[in-house]
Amino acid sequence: MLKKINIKLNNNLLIILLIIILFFTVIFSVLLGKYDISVIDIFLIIRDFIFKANSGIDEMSKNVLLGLRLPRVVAALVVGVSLSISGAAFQGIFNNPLVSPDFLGVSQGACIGAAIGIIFSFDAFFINVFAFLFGILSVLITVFISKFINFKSNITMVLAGIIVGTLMSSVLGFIKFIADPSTELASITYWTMGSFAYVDTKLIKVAVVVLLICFIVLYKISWKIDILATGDEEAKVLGLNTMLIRNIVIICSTLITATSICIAGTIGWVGLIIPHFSRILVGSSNKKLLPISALSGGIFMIIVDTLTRIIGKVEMPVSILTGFIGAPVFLLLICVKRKK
């Protein structure tokens, strides 16, 4: 019994700390930037925007937080854990390490959707409407085809997966093929290597909106899922409805990745490294896993978004970055898992 309590505590305490680094996260990230904004100054405009108030600070200076740096930071949060969710919940549901969000095929087709819209002139919300639903369409295919198939293995979503990931890049190349290249070509490429530098603050609302429904339906299951982690044999014995609960994570773990992605474009490697990460620190009991994953998915996130606006005179892509920081990290975190 305290070996349990304590288990528990150091659990609770953990994700305490990593809430406190996130505030301070996020402090420093909005902090940092061309134009300066004191701390002082950070509290007093927030202070003043939620309770209508004045307290003389100049308007350059709440544009700049409440207009770009804010909801710039709550996207990269949201992203950040949207995607390290649903790699936790993937990984789980499959029981394979390798598994990340966009393995059923979601990002390829958010792409082929953004591109659509961009060759035809959409403005941005009917581009980010386009990425969402062939998204869900490339997903529906990877499922169609695993059924298809009817192997009873999870192997076999895995391979469609390949299969439907492959055609939509191939797809998406000839795309990029026929588009102009002075205008075109430039807006699809910088879509697919991810960046917060245009947010929109209604589409952030929705996406928040959509990762908490999605996360308590993930918690709320989180037992069977590792149950489910254990083999579809094992979990049948124990009564579990293996179709249904397989069916509920990758709904959930689809909607959230999807959303994210009309943020911020495709972003690599965060929904594989965080939950790795996580379960260093606490296991493989998703209901540990989840919050974990999230917490720490979000301060990697809006990390890596800061630097991308610092680094350098011209903003970079939040994908190359991730790419550069992931790889090695993802190394290191074999290593230790091994020596382990």
The other form holds:
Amino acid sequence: MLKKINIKLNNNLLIILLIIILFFTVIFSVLLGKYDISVIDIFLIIRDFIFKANSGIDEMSKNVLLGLRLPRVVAALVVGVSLSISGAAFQGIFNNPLVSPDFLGVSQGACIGAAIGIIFSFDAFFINVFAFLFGILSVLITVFISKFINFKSNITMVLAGIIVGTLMSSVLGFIKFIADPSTELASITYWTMGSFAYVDTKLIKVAVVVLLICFIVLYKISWKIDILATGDEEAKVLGLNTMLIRNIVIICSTLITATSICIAGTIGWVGLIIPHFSRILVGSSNKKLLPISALSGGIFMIIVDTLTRIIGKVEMPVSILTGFIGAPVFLLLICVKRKK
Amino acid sequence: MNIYSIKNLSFSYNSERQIFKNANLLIEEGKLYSLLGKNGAGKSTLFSLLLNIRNDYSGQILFMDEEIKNISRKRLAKNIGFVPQIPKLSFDYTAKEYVAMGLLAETSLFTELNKRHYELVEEAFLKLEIEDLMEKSFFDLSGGEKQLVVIARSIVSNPRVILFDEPTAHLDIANQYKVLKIIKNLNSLGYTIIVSTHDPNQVTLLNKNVIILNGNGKIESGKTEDIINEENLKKIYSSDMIVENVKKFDRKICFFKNIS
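Shown: the form predicted alone; wanted: the form predicted in complex with the partner chain:
Time for the whole complex; same chain goes first.
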């Protein structure tokens, strides 16, 4: 009994610890930048904003914090949380720890949507809409192909994902080939490498709502996702509607991944390494894994975005840094897991 | 009461491989049945039909007098326990978390297990006297321990029947004996049991009823002492085996002649 309480307490303690780390990461991130704002000013500006008060803080500081840094930090948090929980959930339903959120082609599809938007000189809003729609379309094609093959195994979905992903990469390559090299090609390439430099605050609000709804649904079915780890046949014998659970996870994960791609473009590694890291901390139970992945992913993304802002004179695309950090960290996590 | 009634069952994977042809079988409540057949005879296929995993057959399979195809997956899960040949698990869970999965049918889509359910999980461990394994990682368990935990999962929902698919196939002799002893104990507690094996000595050790699949598409059943003989074993395995009665244990032993 004592042991049971101890384990539970450790899990709760971990959540509290991560919330504290997240809080300080946010403060640290909004403090850093070319324009200096003190910690006290940050709290006063936020207090004024919430209670519609006026503490006499200069407008420039308010604009920098509320118009630039805070939305950016919130965007990084939303994207980090989204990619991490959809990665964890996808790994659960496909029984494969090497699966990432773009497994069913959502990222590749979104890139094509954005590239088309850039080629046709749409404004940022419609580029995002196109990215979202093509991301969803790409997943629908994957699901359709797997149903068309009609082989009763989730391997079919894996194969369909590979087929669609490869096809989409070729389509993107073709769009890049016909794009104007001096303007459009650079924009497409920059978009596909991910950045929080130009976040749309309206889009963040939508993303927060989508994320909250999908997270609640995923959390409520988290124990059912665990049962898929026994394989489809055993899960069915245990009474699980495997198709329903899989479809719910695919819909929720695709929605939050596609939304997060609209905010910051495609960002690799987060959805792969954060669930791995979290699994080492709390085990495989998705009820514990999803909240821990969410918090760890949010913290990781804010740190990475802050680094892209402060390293060098020109802001670095996020995916470059997540790749530099992700690859060695992933190797380290595999070594830790093997040692365990 | 009959747990299963199979009437005129026919099933084939393709035109060349007919597994069952107008086969009939009755499984009575509270009895223990050994399902004997060589590799590929259809033991696992029969289980997948009895579990309603496959329903592309002709004929009738009744579960407690109801067409199995019409029974919901949850209702079947509550009433049928299953022990697979090799337990699959892609991610590591504690033995307790694993056994709790056996109570899935007690929950709805957005609900989870409550305190009472976890008491049932603990009872299942206690029933098999393996409570020391409860907090251990499933991946860290030995082959024998894993099989005991899987058995605990199969009994946690207190089902009417438990299907064991070659539960001793990957175990050493001591663990084989341990698992068979547990199976017999569970039967004495009232559980209806079907246990598949390709070893006739396990059938005689359990010494209850036997179902044989001899590859002609039919299912035969009867008392172990009537069915296990040299003639039937020849039909099943297409090779000569000696069957001798060991009076001291009142049990038949099956073995091959020396290799010459």
